[in-house]
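Next up: a single chain in structure tokens, the form predicted on its own.
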Amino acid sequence: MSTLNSQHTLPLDQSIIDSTLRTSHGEHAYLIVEKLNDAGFDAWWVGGCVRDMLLKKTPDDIDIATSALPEDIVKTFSHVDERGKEWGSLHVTVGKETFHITTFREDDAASDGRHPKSVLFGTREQDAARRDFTVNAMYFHPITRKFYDPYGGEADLLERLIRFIGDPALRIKHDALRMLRAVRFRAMLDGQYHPETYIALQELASYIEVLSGTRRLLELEKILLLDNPARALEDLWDLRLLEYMLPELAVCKGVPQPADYHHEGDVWEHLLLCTKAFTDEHGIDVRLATLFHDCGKAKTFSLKDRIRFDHHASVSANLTRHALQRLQCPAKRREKICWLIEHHMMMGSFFDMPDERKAHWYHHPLFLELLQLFWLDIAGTDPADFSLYERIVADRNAFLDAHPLPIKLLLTGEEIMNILGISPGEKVGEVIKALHEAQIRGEVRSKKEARIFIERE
């Protein structure tokens, strides 16, 4: 087991090292370390890849830390992306694969909680001391097979323990993003918090507000892409991080739902259950729409003949729009997500529509993602009744069989929205219809002509 400042042979089956080195990624990462060593520099695999190997997983991604300065890395390798050079962070391409290489750094005490004011290059020991969690401060040398674990990361990994290196409060105040990372790693490892880490996270939750929206959104997306995002989301609520980051969601806890239709519990429980139903086919925009789709229920709750949430879809969409603006989500993505939310209560509307209206919906470029949101909404409900969803799918398939688009559009709905700078809505359907008819008439035969045509429309 690891002890302070320990350096020894990696406590792994030889098979996991061999299987990693047999991959193209592992082979190229080995060659990078070899080339840096030959040039006189120290270099190690670090962080997540070492953690994965200790968990008997072949890593998909390998980061490298080195004593080589950024200018040394540029001289040593042919294909270097120098963006981030001033921070000692470069991307090197070997073959067809790209690797993140960082110069050993130490923490600069000056920080506004968003990022360090400057970067100080240092030793491997200083580099380990500046990392966030013990399970991320482990180093492996693929040539000598040495393992460097100065803060007991191996022992913590065996306990699935998330523990800040050093004083937890100082680590958080130096970079508040570490709070969201702690939550994500706890869920990713199906782990637990060290008591001091847990207390610091709860007491300093308000520090999350100093982060840029962009950094918060990126970490939220990583959470939603986990195998078990519900666990992380529950932690965000428990630690009060959600209260400061996404109050629109925090207020959903404790909002009751009609008992006849929602045995799963309150609105928050419904949202968590929806995220538990995510599959690989659900993209990040659908996942975000699912997370927010019922956030308006807290504002629209009323008790009449039964619990009701009148117009909650449009209210949810508006609340989501404001939340995503704070998170600096790009406008086109924001409007797409809000469009999905605004229309998520339409499931019973399609069957009585005339064919012209059905064509608008069933040919809409976002309809398949709307269907996914329908499905997830049902999957997050107990009892889950998919009969209406299955009727919609059958009706759409029958309609498309009877009303196919005989010519493949030269531009997709996404391309049309990008070219015209418009958001999802009826205008997109109108342009698609006009372009389709122009293609049938032979007036438009190429993507260039299609672009000119829609810009004139």
Ligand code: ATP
Second form
Amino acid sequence: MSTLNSQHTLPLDQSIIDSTLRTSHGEHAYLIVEKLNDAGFDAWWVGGCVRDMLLKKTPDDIDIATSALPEDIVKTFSHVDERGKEWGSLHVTVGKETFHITTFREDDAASDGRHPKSVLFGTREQDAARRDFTVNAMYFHPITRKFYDPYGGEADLLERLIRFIGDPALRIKHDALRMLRAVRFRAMLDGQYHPETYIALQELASYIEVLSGTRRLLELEKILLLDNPARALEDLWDLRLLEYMLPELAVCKGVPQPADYHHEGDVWEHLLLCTKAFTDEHGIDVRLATLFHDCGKAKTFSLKDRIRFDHHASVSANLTRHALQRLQCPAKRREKICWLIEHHMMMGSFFDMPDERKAHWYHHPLFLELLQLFWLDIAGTDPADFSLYERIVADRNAFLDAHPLPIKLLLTGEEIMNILGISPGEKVGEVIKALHEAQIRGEVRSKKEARIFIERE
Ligand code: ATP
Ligand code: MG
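The structure above corresponds to the form predicted on its own; please provide the structure of the form predicted in complex with this ligand.
After this comes the whole thing, all chains and molecules, with the earlier chain placed first.
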């Protein structure tokens, strides 16, 4: 590709540049370039922020690439987090804003797709060549307002084309994460793959297994946080990346559901439809739980009076546990996500519970997220019937109005033992439980009533 006209005056919309420079982030990112230039180094805004500005969006994150070496960056700024120094990538805080400043680097062609073996610092040209896609290798200089676009990123962006820089197969083999990034950027830009990029993605899907679980999980999370994750998830299936990365989800395709209740289609279609209902309120754990919540349906399918998936919630939770272990998800988060999945069918029989059991749920720290999962499950079902959800929310609101705080026991365990003349043991637990339930029912309201109650029990 010609690089003749690669450095020219900016094609960017003047008003976007102005509005970006007026934000606190833009203002500080300008000052960083100025400071580096004053110290004698080349420095540019790069990557996502330039892409955003060309799309007429004010970027919320501005990354900076520079000829300054890590030690020069450390000398130039007072608040530098030096953890990425070895890789030439530092976090610098200016004002209240933190920026990622990266020294121009050369691609490490010897890496095996897991860890770059070494980092070679290089020129701006080499730095552009090591970036993944043409649309991610554009540079903007906020002072001179020059635009550096050596791989035709602007033209590709106009066509919303995701195209690897260099030989796609080689670039994937050097870092398999780039496959997931290709899928994410295509969904984010609502775009298309360049034909050679597409062929390489199709042929090399199995390379995804080389990647560490941590990097796979991080990218999966970014995908789930997109405006339209379903678009990316469909691609993961088409490209067979899902089969290699999340086989427990890949098998959901084609698993039939009872036609009367699920006009949306098979289990995979149901999961996709659920993710389409994500809103800003839904955190990443709820999103992950939603993605996996029915994966056990493939294993539990049976045809009785109608299609049934007995015990699919606990089977799904177990499969998810294995998947998240593979993705090196920290144990605490993993167990939370699995807990949500395990309990997602509970709402169906919610009003069969006695009041004290419902009260337990209303004060449960994960109940709101469980409700969100329940809502998303309904939203991903055609026809969607929210009536039970609405009843539970109304009942919960009424309950919390009456009992704003978790019910605190009117007597301590010690007081109970003294009053009843018993020693620690099972009996104390039983009395505590009975007293707690009586308090929830409103039968016991004071310490005195509590004493009478336990003596009577
Ligand atoms: P986002 O809006 O998601 O932050 P971004 O383009 O800024 O998009 P980042 O993941 O923040 O993406 O990466 C910043 C830049 O670093 C990219 O634009 C790209 O040029 C380069 N980059 C990131 N990861 C890779 C990779 N695995 N291989 C090659 N280049 C990469
Ligand atoms: Mg970024």
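For the two forms, the rigid core is made up of the largest set of C-alpha atoms that agree within 1.5 Å on superposition. Numbering follows the first chain given and starts at 1. Model, not experiment: these values are computed from the prediction.
K.L.:
When the two forms are laid on each other by their rigid core, does residue 49 show a Cα shift of 2 Å or more between these two forms?
P.N.:
Shift at residue 49: below 2 Å after core fit.
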